[in-house]
Every structure is written in C-alpha cells, then in structure tokens.
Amino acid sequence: MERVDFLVVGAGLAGAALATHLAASGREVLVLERGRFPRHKLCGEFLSPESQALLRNLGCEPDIRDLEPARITATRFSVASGRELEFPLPGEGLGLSRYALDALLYARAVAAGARVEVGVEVTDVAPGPDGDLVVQAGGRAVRAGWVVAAHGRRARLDRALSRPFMARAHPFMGLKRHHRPRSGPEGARLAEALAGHVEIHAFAGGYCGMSFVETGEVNVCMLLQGGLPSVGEGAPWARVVAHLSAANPRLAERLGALEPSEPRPWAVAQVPFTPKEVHRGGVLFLGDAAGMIAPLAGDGQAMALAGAEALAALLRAAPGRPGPAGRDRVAEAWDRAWRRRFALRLKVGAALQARLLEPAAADRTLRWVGAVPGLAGLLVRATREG
C-alpha cells in the first residue's frame, strides 16, 4: 500500500494552500482533488486586503498581479425597504474569479513540490496498521501519517466519519452566475455605479452579492434560506430573476442591467453554517470544512488561507509518523488555534447575516450603522478579527 507522510483532501484554496506551505518546507504532501482544473466554484469572489497578503506569503503576487483583478474600494448595501449605505473598506479588495484563482493555487502547490491528483474523491479515513490513516480514495487505498480534510462545505467524507452536521437539515442554498452589463446606457449606468464596489441587496430570507472580476464580468452570487419555494426548484433563472426583482429595488435595477455571460447558474443546496468540530478520527478539517463564515463577511477566502497558513507551521514541526497520540497533540493544538483565530468573527458574521435575512432588522441595522460615525468599521474589523 502506497504510504505518505501528509495527506491533503481538496485543492481548493484551503488546500492547495496548505499543500504548498508543506511541500515549500521540504515534506512529502499528496493531495488528493475531487475536481478538475479550471473550474468554476459558488463564491463571493472577494479577495479582501487580508487575503491578498496571505497570497503574497505564498509567492502568489506576480501572477494575481497578472490576471488584472478588479480593484474594490468601497461596499454599498442595500434592503428591501429602499434605505441604502455605502461605506469605504478599511483597504483595497480585488474581484477575481475562483476559475483563474484556484488554477493558480493549483499551480503554485505543484510547482512547490506538492503530488497533486485531480479526478480522485476521498470516500473514507480509518485508523490503519503501525498507527497510520487508512484513505479511501478513487478505489485505492493509501496509508498517512496525517489528514488534512480541506474538500469544501461538505462530502461523502463527511458522512463517513459521522459528522454531526450532516444529521441536520440546512435551509440555505447557494446560487451564482457571472453576468455582463447590457449593452447601451442601462449597462452604462450599472458599470459606473458597480465600478469600485461590492454590493449587497437584502431582501426577505435571503441577499445577493454583486462585484466586478477580472474578466469584465460581474458576479453575482446569492444565498437564500428556504431556497426559492414561491418559484420552485430549479426554476428557469428569469423566473429567479423577476422573483428577486420585486423583493428589492435596488436589485431589481442591478439585474435589469445585466445579462447571463455563463450557460446555467451554479447552485449549492444545505450549504450548512452550524458548528463543526475541526478534527474527529485522526483527521483535521481546514476551511469550509472545518466551518464557514456568512458570505456577506466578505472573510471565507482569507479564513481558508490564514487557516492553511496557521496549520502548516503545526504540521511543520510534527514528525511524518506520529501516532494515534502525536496526532491528538497536534489535534487539540490546531481546535485551540482555529477558535481563537476564528470563533469571534464567526458569531459576528451569523449575528448579521440574521438581521440582514429580516427585512425590518435589516433596515434598522442600516439606519443605525449610518447614524454611527465609526460602527460600520468596527463590524468589518469584528469579522475579521479573533
């Protein structure tokens, strides 16, 4: 049985991350990936300040630099009473693409020194002969001295380990599509105004995320809780779109002025925010799989990097061959670190994805965070913040 010292579930960015601070340290990493490169992933696409220099520490800079991400200076929100609040960021975010980013991180763990294998899911993790783990993956077996579970918000591993989260139902559901702006001056208009910003529009059960990428296209990803019952499921998306039309005015302008640049939308069900435990039978959880901030954060990419970066100087340190006791040491060292990097930002980000899904609270909260000079930095910062 093929045996090696890290094993890393998912080349996404948590992933990939990792893999490429491990194997840029000179230890033996293979990473195992489900998908394929390029590819498409439901995501705000926001690299935050906080982000971007967590690239850099991966060398990544040049390239982002190259693909021209669009620049972001300023959020503006919008609720469905009509009140709206446009505020500075406390630095520049870039628009980019998870096509072209997680290809790019793909990339940069290979050229490492990380073994990267695209087509192969992870199906199971037991304990296995002299202390080692026992991966299930792609109809082989592979021996470990480490796991790194980092395959997203969830998968068939999830289910074979048990996880308490998967025995719960999750009412929210992911859609996203990238859009260009019509041609003529209601485009224009949209252009401009978009221009520099990332936007939110709230409107009952649910908002919907809209900024600039590299490519010139807008994208536009939402998250709804209940999925859309007044339209049903898998609806043709005019029907999505008019039904999100009359929820919001603002909305309804931005979507007026836009057209579909993509074939179909890209669409998540049970997309689960409860509590998850980030290590369970010998395996650690790293990203969205170790838990998921509310979107509208604007944080889940930084999260997954900073994670990778915070794990890798444990993993670093460790021996390859750790057994059942190396392994809970490390494992009991990385719950201590991941909650107090991110347990406070995590509380602040269900907080106010709550009132933004009510339409009164959400209006409230907009009024006071307007009356309040200083209150809509303070909330960045808090769910940026452990």
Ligand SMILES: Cc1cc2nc3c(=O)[nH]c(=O)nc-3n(C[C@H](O)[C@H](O)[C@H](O)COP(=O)(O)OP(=O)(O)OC[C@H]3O[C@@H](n4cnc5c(N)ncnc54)[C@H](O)[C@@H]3O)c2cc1C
The other form holds:
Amino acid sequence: MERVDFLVVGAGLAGAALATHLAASGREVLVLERGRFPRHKLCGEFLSPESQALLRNLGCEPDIRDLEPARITATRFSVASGRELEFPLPGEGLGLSRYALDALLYARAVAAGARVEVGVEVTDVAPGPDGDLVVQAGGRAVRAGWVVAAHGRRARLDRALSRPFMARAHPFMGLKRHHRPRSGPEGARLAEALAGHVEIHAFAGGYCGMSFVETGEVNVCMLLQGGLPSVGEGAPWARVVAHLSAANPRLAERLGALEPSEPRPWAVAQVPFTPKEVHRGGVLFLGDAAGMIAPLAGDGQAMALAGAEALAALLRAAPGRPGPAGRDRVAEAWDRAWRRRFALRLKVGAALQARLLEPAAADRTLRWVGAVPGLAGLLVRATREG
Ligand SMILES: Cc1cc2nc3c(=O)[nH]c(=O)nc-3n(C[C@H](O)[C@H](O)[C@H](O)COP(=O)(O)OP(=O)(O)OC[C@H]3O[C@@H](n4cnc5c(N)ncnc54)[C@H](O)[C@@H]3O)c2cc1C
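Would you mind giving the form predicted in complex with this ligand, to go alongside the form predicted alone above?
Every component of the complex follows; first up is the chain already shown.
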C-alpha cells in the first residue's frame, strides 16, 4: 500500500496553504482534491486585510497583485427599513474571485513541492497497520502518518467519520452569481456607488453581499435562512431577485442595475454554523471543516489561511510516523490553539448574524452602531485578527 507522512484532504484555501507550508519546509505531502482547477466556488470573495498578510507569507503576493483585484476600503450596510450605515474598513480588503485565487494557491502548493492529485475524492479514514491511518480515495487505499481534513463546510466524508453536526439539520443556504452593471445611467450610478465598497443588504431571514472582483464583475452572494417563501435550491433567478427586491429597497435598486454575467447561480444548502470538533479519530480538521464563521464577517478565507499557518507550525517538526499517542498529543494542542484563536470571533459573528436576520433588530443595530463613535471599527475587529 502506498504510504506518505502527511495526507491533506482538499486543495481549497486551507488545504493548499497547509500543503505549501509543509512542503516548503521539506515535508512529504500528498493532497487529494475532489474537484479540478480553476473552478468557481460559492463565496462572497471579499479578502480581508488579514488574509492578505497570510497570502504574503505563502509567497503569493506578486501573483495576486498581477490579477489586479478590486480594492475595497469601506463597507455599506442597508436593512429592510431603508436605514443605511457606511463606514471605512480598518484596512484595505480585496475583491478576488475564488476561480482565480484557488487556482493560484493550488499552483503554489505544487510549486512548493506538494504532490496534489485532483479529481480524487476521499471517502473514509480509519486506523491502519503500524499506527498509521488508512485513507480510502478513488478506489485505492493510502497509508499516512497524519491526515488533515480540509474538505470544507460539509461533505460526504463528514458522514463517514460520524461527525455529530451531520446528524442535525442546518437551515441556511448560500447563493452566488457574478453580474455586470447594466449599460446606461442606472448601471453607471451603481458602478460609481459600489467602487471601493463591500455592501451588505439585510432582509428578513437573510442578507446579500456585493462587491467588485478582479474581472470587473460584481459578485452577488447571499445567505438565506430556510423557509424563505418561494426561494429554494434550484429556484429560477428571477424569483430570487423578485423576493429580495421586495425585502429591501436598496437591494431592489442594486439588483435592478445589474444583469447576470454567469450562465447560472451557484447554490449550497445546509450551511453548518453549529460548533464542530477540531479533531476526531486521529484526523485533524482545518478551515471550514473545523468551524465556520458567519459570512458577514468576511473572514472565513482568513481563518482557513491562518489555521493552515498555525497547524503547519505544530506539524513541521512532528515525526512522520507519530502513532496514535503522538497524534493525540498534537490533536489536543491543535484543539487548544484553534479555540484560543478563533472561538471568540465565531461567537461575535454568530451574534451579529442573528441580529441582521431579524429586521427590527437589524434596524436597531445599525442605529446604535451609527450613533456610537468607534463601535463599527470595534465590531469589525472583533471578528478579525490584528
Ligand atoms: C454565503 C457565503 C459567503 C462567504 N463569503 C465570504 C467572504 O466574502 N470572505 C471570506 O473570507 N469568506 C467568505 N465565506 C467563507 C469562505 O468561503 C470559507 O471560509 C472558505 O472557503 C474556507 O476554505 P476551506 O479551504 O476550508 O474550504 P473550501 O474552500 O470549501 O475547500 C474545500 C476543498 O475540499 C474539496 N473536497 C471536499 N470534499 C472532499 C473529499 N471528500 N475529498 C477530496 N476533496 C474534497 C473541495 O472540492 C474543495 O476544493 C463565505 C461563505 C459562505 C457560505
């Protein structure tokens, strides 16, 4: 049976970043990725200032600069009552599509020396001979000293690993579609208002973010709580737009000035925000597989990259054949490190998201945040690092 020291499941942001850090320090890494690059991915595509520092540490900064991402320096909220609030961001964010970013990180992991196999789905991980773990993937078995599962928010693998969050129903769905401003004065007004901004438009049971990305398109990405009338997975886009337009006046104006530039929207159901365990059966979880922050924080990508850096620091010096006891020691250290670093921002993000989903609370929150100088910046920083 083939054997490696480190096996990483998933070459998204977290998996590719971890593989890059480990391979760059001379460790033997195999990454198995279900999809192929480049590929679109449901995400608001807002890169916080924190993510940029983490991408710099991966050596990606020149390539990112070459892509000419949109520069974002302010945010604008609107709620169903029509109230709005605009404030500058504590640092400059970027609008960069996952189509471009994930392909870039995949290439970086390969260049650093990681072996990345695409089109291979990991279906199970179980204890194997000589203290190793055995990974089932694409009809073959691979032995590994370490298995890091960076497979995103929810996958069949979670069921195979009997993760408790899979037993619950998760009421949130995500929808995303790239757009272009319509030609004519409406589109021109929108382009001017949105330049340099990330906007979040809230309504009963959901919110919709939008900002420019590197292609000059506007990414429209939303989170919808289950039970929204007439909006289910596979609903025609016109019906989604009609629902949102009736729910928030500023959002109606924005959507009226945009037209889809992608043939279809990207949708995911059952987005899990409930707590997850950070390791199980010797498998270490990373990125969304370890825990998801509310998208309004715009920090999930940073958490994936920061988590990868922190886990690489724990694993870099670890033996390639740790055995169950060695894995347990690192798993406990990883659990402590993860909670110290991310638990608070997950709670703040969840509390803010809960307020935004309820129109009266959303209106009050915007009023308070607008009335107390410095509160907006404080809340943004509470969901970020640094
Ligand atoms: C609606 C919404 C909007 C968001 N907006 C933002 C935003 O604006 N800014 C921000 O920073 N964050 C945002 N996020 C969060 C962000 O998208 C995630 O936090 C980030 O993608 C996590 O990266 P990851 O590497 O953990 O997972 P992913 O990016 O999901 O990567 C996981 C990879 O694993 C692969 N995979 C899955 N299962 C298997 C398997 N069994 N075997 C092999 N490979 C597998 C997948 O194909 C994928 O490539 C948003 C999330 C949602 C839901």
